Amino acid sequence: MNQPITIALPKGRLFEKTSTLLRSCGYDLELGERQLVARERNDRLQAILVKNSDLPTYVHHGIAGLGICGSDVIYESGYDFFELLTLPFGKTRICLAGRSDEKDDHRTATSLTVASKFTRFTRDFFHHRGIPVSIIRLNGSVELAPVLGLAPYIVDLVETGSTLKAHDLEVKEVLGETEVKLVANRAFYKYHNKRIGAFVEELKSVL
C-alpha cells in the first residue's frame, strides 16, 4: 500500500484558503488545536502546519514531497522545486515604498539603502538595473524604517495599501507580484509523478 503523499501548508492566511481547497477535492485535513501533524481520512495525504518562511527548507529537504507556497518565499529561499500549479488566491504585490513627503529619486539615484526581509530579491532587482543598493534586513514591522529614519526605502508586500497610508507612506514603485504555488521536491516528483500528477488534475478540476 502507497504511504500518503506529504504536503507543507503554511501556517496563517493561506492555510484556510488551502484546506478548503483540499477538503473540495475530498481530502479533509482537520487539524486541532495547536495540532501540526494531520491525515486525511483514506490515508492518501499527510499534512504538515510550518512557519511560512520554514516551508521550502521542508520540501527541499524530502520532509515533505510537496508544498504551497508564496512565490516570494520560494524566490528568497534560493531553493530550486518543480512548480506544479499556480492557485488562484494569495497573488499580491511587492513594492518599494517610501514617505509620502519626500521627494522620490530612486530611479536616478546611484545607490539606495533600503529596508526588507526580501533580501534576495531586492538585491537581485536592483543589481539588474545597475544600481547599488545597501540592505537593512527586518522581520517585522518595516513600516517603521523610513518613519525612524533607519532606511528612506523598504521593499514589501503590498495589499491595499492602508498600512503604508497609516505610517505616511507610498509605493513609489510596483517591482512585481507574487502568487501561491504548488511545489515539489524534485527528487521526489522523480519517483512519484504518477500519483503527483492525478493529486495536481484532481486540484485542477476544483479550480
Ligand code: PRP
Contents of the next structure:
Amino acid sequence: MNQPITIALPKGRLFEKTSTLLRSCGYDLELGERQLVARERNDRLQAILVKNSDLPTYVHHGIAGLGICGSDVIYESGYDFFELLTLPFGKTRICLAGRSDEKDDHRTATSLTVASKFTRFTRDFFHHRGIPVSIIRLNGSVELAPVLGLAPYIVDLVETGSTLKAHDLEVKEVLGETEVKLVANRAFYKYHNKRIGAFVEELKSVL
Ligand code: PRP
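Could you output the structure for the form predicted in complex with the ligand, given that the previous block was the form predicted on its own?
Once more the chain from above appears, this time first in line as the rest of the complex follows.
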C-alpha cells in the first residue's frame, strides 16, 4: 500500500477554503484542537498545517511533497516548484499604498522608501523600473508604517481595501496580482507523477 501523500496547507485565512475543497473530493481531514498534522480517513493524504511564509520551506525540503500557497509567498521564498494548478480562490492584488492625505510622487521620484514583508518582490519590481528602493522589512501590521512615519509607502496585499481605509491609506498603484497555487517538490513530482496527476484530476473535477 502506498504511503499517504503529504500536503502542506497554510494556516489562517486560506485553510478553510482549502480544506473545503479537499473535502469536496472526499478527503476529509481530521484535525484535533491545536493539532498540526491531519490524516484523512482512507490514509491517502496527510496534511501538515504550517505558517504561510514557512510553507515553501517544507515543500522545498521534501517534508511535504505538495503544498497550497499564494504565488506571493512562493516568489518571496525564491524556491522553484512544479506548478500543478491555480485555485479559484484567494486572488489578491499586491499594491503600493500610502497616506491618502499625502501627495503621491512615486512615479517621478528618484528613489523610494517602502516598508513591506514582500521585500524580494518590492526590490525586483522597482529595480526593473529603474528606481532605487530602500526597503524596511516588517512581518505584519505593515499599515502602521506610513501612519507612524516609518516609511511613506508600503507594498502589501489588498483584498477588500478595508485595512487601508481604516488607516487613512489608499492604493497608489496596483503592482501585481497574486493567486493560490498547488505546487509540488520537483523530485517528489518526478517519482510520483501518476499519483499526483490523479490527485490533480480529482481537484479539477470539483473546481
Ligand atoms: C493582509 C494584508 C493586509 C490585509 C488586507 O494581512 O497584509 O493587512 O490582509 O486585506 P483587506 O484589503 O481585505 O483589508 P493578513 O490578514 O494576512 O495579516 P498580516 O497583517 O499578518 O499580514
